[in-house]
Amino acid sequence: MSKVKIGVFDSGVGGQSVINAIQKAIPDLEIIYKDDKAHVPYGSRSVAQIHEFVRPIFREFIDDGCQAIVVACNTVTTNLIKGLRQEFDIPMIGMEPAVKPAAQQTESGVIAVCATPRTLSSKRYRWLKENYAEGVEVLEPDCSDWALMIERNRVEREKVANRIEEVISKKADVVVLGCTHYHWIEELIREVASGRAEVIQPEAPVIAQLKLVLAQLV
């Protein structure tokens, strides 16, 4: 019997921390990994230029005979996944910052969210934050170069923990990763919230909402 083929997709290098992930989790699958590395980072780009460069590589997945995508982007997540759903007759699982279990997990009222520009500017993450994040303040830190500094390779740890400081002083008792890039520097981010705040990303609703995916494959 074939395995059942998959596609994950990031702008670069933030999907391989996902693909780890599910790999870990479900080991006899076949995945197909595609990245955007011409175009990266996607999160200072218009909707309209990231949809045009994710078009064709959503297409080559379907040409390869995989059976549902992982969007392991954020930043196309958030801005168009409803569009590409209707496109494509694929099942397809987004990641988007996890709100939700941020706003029921805070004890101070306040949490942080750390995304692009493109993520916090989009519709899905002004609902998100409409519907789950009533009466709580929502923090969203200026990490707009983490990307490019984590595909260069070129992490400035001391920017990064500053930026944590910054939200951890305003209260913030939750920091939302909400970029695969950041996942690569999850442990940095972990060092400096020690015991003061909570670091959640959506690596596992997102491979539970994949093996419901897959059940209704076979």
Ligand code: DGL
The other form holds:
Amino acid sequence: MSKVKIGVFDSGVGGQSVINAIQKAIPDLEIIYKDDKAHVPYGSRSVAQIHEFVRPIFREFIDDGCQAIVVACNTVTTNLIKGLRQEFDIPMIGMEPAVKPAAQQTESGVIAVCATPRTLSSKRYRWLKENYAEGVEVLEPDCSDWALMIERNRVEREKVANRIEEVISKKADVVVLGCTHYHWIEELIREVASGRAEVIQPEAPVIAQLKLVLAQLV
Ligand code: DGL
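Show the form predicted in complex with this ligand, please, the one above being the form predicted alone.
Starting with the chain above, the whole complex follows.
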């Protein structure tokens, strides 16, 4: 029997970390990975620009025979997934900042969301905060240069550590990784936050959702 084929998309290396997690959980899948190295990082671009970039790529996934697409990019999910779902007739599993679980977990009433500027300015992200984080203080540290730093494999550990120290000093006890590029520095962030703040990201629920979608295909 031939394997089910799915597409995974991110602007750059963030999606690779998600693929690693998917392959561990569901090894018998054929995964086609596409990124957009010519235009990464997306996080500082306009929504219209990003839309123009991703359309032909999503079309290619369909032409390649993919049966579902994992949008392993918070920036694309929070700004565009609704429209992309209307445009393309294929199940899509998005990734967005885990505001709801963070708001449920916090004991201090303060959480920090690390994400790209375009994710933080999206309507969807605002909706997540209004609906799930009422009464919780949501800190949004400046991570605007992190995606590129990770894409180029030039992580400035001290810079990242300082940002995390800053939010912890403001009482954040949950740190949300709201950009898949940051999954590559999850260990570093965990080390810095150790014993003081939880670090969460949405791979596990995304894999659970992907399993549900796959079950409906066969
Ligand atoms: N990895 C992407 C995200 O999850 C986007 C990073 C970027 O291209 O700025 O948001």
